[in-house]
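Take a look at this single chain in structure tokens; it is the form predicted on its own.
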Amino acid sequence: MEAGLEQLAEVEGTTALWLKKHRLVYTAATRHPFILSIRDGSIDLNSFKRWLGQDYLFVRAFVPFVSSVLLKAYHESDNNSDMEVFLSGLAALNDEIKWFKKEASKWGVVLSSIAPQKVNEDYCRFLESLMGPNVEYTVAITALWAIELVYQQSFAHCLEEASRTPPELAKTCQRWGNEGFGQYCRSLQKIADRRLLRATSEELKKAEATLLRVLEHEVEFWNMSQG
């Protein structure tokens, strides 16, 4: 890293001089057109249905995920802390995959009889070629990182005070746009951000490029949900 942007990085954090360089991408995920519809009551139910069956087949792979993250930490972390970052992002995962299934019968969605699409399947591949233990620890949490942001930052923007999100839908956001799960997505910034401080160049930009692609998942996966 040039000593300039070395400098900004301690000062900023390295992951928020990335979310400005690539801002484009990240408002594409975070401002799609699927979570605005939310926002100004105009979505589709149908298409609201479609996601939540591929988003509870996605959670179902991002756990084994995490746990790998989990394991990196055991293996590569100078902090103790950071295993219990991971735990209790383990334990939510539980109570998510049980909310799921709740609201998949509440709206008639059998999950069962879901099939994964192409663009669901393409990103869980992704999240698998990052379990592997050639992925360094620096990389896997700065991919877990940005998958749990743009779900808080999407969803909480359907909170906010000027927001027509449906009440029947009120509750989904909640889940993820809630205060709690907003200092869950910080802990993980400040552990993404203290390891990449003291990353190589070859890390930084394995790092970087993993960022990319999970915000383009998120795009397409926000694309595949509108239909």
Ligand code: HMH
Second form
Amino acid sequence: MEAGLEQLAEVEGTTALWLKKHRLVYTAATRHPFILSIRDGSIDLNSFKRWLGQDYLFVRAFVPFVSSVLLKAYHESDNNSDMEVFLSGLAALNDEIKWFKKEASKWGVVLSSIAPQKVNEDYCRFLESLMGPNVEYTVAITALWAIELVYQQSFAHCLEEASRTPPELAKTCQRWGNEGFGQYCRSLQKIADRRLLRATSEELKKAEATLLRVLEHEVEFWNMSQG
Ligand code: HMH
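Return one more block: the form predicted in complex with this ligand, after the form predicted on its own shown previously.
Full assembly next; the chain just shown is listed first.
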């Protein structure tokens, strides 16, 4: 990294700098029309149901990805507490999968008969590409942080004072928009920033490119859900 940027990274954090640098795609991912339609109450419930079924499949692929990050932390991390952050993430995902099943039955969505759409398959394949032992811990934690951040920022937006989120979707928004999940995202960000400060320029390049790919996949996922 250049000298000036390096100092800025220490103060602000590399991840915050990257979000500023890539704010167009970041905003596209966190203020997507699908999310805005939840927020203003105009959401088409078929879109919501499509999102619900597809996201259940995504989360099933996301669990092994988070496990792979935990495994990397066990082998590579310079900080003991990283592993505990991922373990709490996995515990939350256990709860989340149960929630998806309950929510799906409430909406009459039959999870066992849902086929992944191509956009979802592409995203899951991308996750798989990040699971291998050849992918650095720093790159993987950057991806994990970004994936969680998009949902946290998106759904928190639907819970703000001025929002008109339909009551039957409030629980969904709280799942990712609640303060505890916000705290989890900040823990992930802190780990990512700590690692990025010590990363080689090669790793930095890979991590930044991975962040961009995540944001693009997230935009595509919302597009797919909206239909
Ligand atoms: C597509 N991105 C997608 N689904 C999720 N459940 C999350 C992020 C956050 O867990």
